[in-house]
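Only one chain comes next, encoded as structure tokens, the form predicted on its own.
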Amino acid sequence: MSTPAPRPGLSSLAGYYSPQVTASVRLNSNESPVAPPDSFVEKLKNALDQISLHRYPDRQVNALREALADREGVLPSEIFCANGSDEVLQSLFLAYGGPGRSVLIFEPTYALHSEIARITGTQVITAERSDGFTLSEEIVSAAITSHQPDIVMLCSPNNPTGLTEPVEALRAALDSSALVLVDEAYGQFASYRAHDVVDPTDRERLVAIHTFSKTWALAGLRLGYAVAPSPVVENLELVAMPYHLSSITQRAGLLALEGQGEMEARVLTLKEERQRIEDAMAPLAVKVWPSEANFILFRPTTLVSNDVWQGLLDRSVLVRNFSDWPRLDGCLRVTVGTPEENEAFITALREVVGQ
């Protein structure tokens, strides 16, 4: 007897993963290079004694939503929490995408945007960025006029390019009738976030998506949230699984928010280190795209990128290899690490590509 066939189209999905190989310096996954503060870990350990693990968690996530709403300057009814920003995206596509609906995505960008859309049966429409990986008001407006998507997906700063989406491109998207999603996983590294530049009266179709994985140094926790109009949040709650956010995750999110100062200090240090890496790369035989995230996209100009990636790995420095990806020919991406890790990367890159 054979195994039942999956639903049509499932076999065409590739799944998402970031290849991991052994290296002393791992700068390929855009994680925080440092763990959360010891004070947070101690508070979380103590909090476990107060959590009734035999009881279901707060389905409405009230305390965490109130804390995030206070931080974002919105109402608790405008906050939706989930297991990482990826589940936030999945919920958005379940509620506003699906069969017969479409999302407009500007490539190159985060691969999971299109992957999650396809998982939910949403048609993916692809538009191209400029040769410099940037967006313009004209590109966005033309693509929306041509395709009339139900959802427009932006990413700011964009992964893997590190470029912040121009304000004019965001406003062009909001001029349409589509729901506009802005993935701001790296937003705290950038010069602005979407809600900073959009008037409150123009936010009826704007959803900003955030994560605790990067600046809060909690990738292993899996916590993300959306800032969205209350009617959108109500629809997201309809497609979310009951009690989908554990009591431990909710409490950990609250405790993390108490460390606002530590988070801001981490961000400042990483931005300074990012500039130091860019300065060190400037005289080398690589093209570097200016970044407003915690990573830098670059392309060797005199050597084969696969050889450079291998040369770095031979020196026990692992970066992300995008050289064979569509639109990213020859590109590599390095995550900003600790000062010691960054120095190891700079030294290895100098040895591989030459001064």
Ligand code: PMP
The other form holds:
Amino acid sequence: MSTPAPRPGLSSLAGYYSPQVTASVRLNSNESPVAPPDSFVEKLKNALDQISLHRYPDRQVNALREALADREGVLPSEIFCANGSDEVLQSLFLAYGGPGRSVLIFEPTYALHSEIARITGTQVITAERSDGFTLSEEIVSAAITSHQPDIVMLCSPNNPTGLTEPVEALRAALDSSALVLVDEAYGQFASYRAHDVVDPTDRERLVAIHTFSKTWALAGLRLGYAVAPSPVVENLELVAMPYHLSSITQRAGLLALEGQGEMEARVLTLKEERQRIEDAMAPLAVKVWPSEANFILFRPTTLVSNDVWQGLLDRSVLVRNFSDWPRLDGCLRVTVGTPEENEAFITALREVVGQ
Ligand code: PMP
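Other form of same protein, the form predicted together with the named molecule, not the form predicted on its own:
What follows is the whole complex; the chain from before opens it.
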């Protein structure tokens, strides 16, 4: 007797790989280093008393979509919510990808983009970024002309490089007939987001994807959303499970939005800390890519990167090791943490790579 085989192709999927190693300073997964404010937790506890857990949640997610629409300056019909931006992406690929359809992905980028595409049976067309990990109008236009993808995937700022996609690259993508997905998980750390630079009249094929996992300090909640044209949202609703967003998640999202001021203050502090880390790294034997996100990509220039990663871990500082990944040869990525955590990272890095 053997267990039945899964559908063809499933065993070739890589799955999500991010080792959970024990360390006292964890700067490996781009979360907020601080918990949401006490006032939020208090309000959520009180809200639990009012939620009818024996009833299904609001299937249309009306209140949360209205609040998000208000925040984004769009209509509620232009908002789609799901359990984390990964699930938003999965819904987009279910609706616009699938067998016989393709997505153009510029590598290196967030590994889940191609993984979700494959899970949904979407053909992945890989294109290369320039040596500096950036995109240009020419790179995007040429790849679209030769492959005619149904979906173009951008990530701004891009994970793990930290670079914002140039406006010309975005415009070149929007100039095609593809649906253009811009993953803006780190958008609030950047100098602009897609909706800041694309006129409302040019947004028929633009989908921006956001998350509560980073700036809103709610990675454990699992809440993300897309800002998309209403017809796209209607199609996403066709592939989403009924009642997929729990009453608790919906209420928690609404309550989180009441703390906009605290969120903005958190973003500001993290950006200042990012600058401080970059300044401290500048004289060290590492190449640093300028980041517009809450993490920094760097490459040791004199030592073996795996040894540097281990040296940091020996000092109980965990960063993300990309050194064996294609196109990211020798690269490590550190998440901006609390001032104390960042200090621990800087001290450890100085010790490991030498002053
Ligand atoms: N997009 C990018 C670029 C990310 O880095 C991440 C998280 N690592 C996600 C999406 C997924 O975020 P969420 O927690 O909202 O699913």
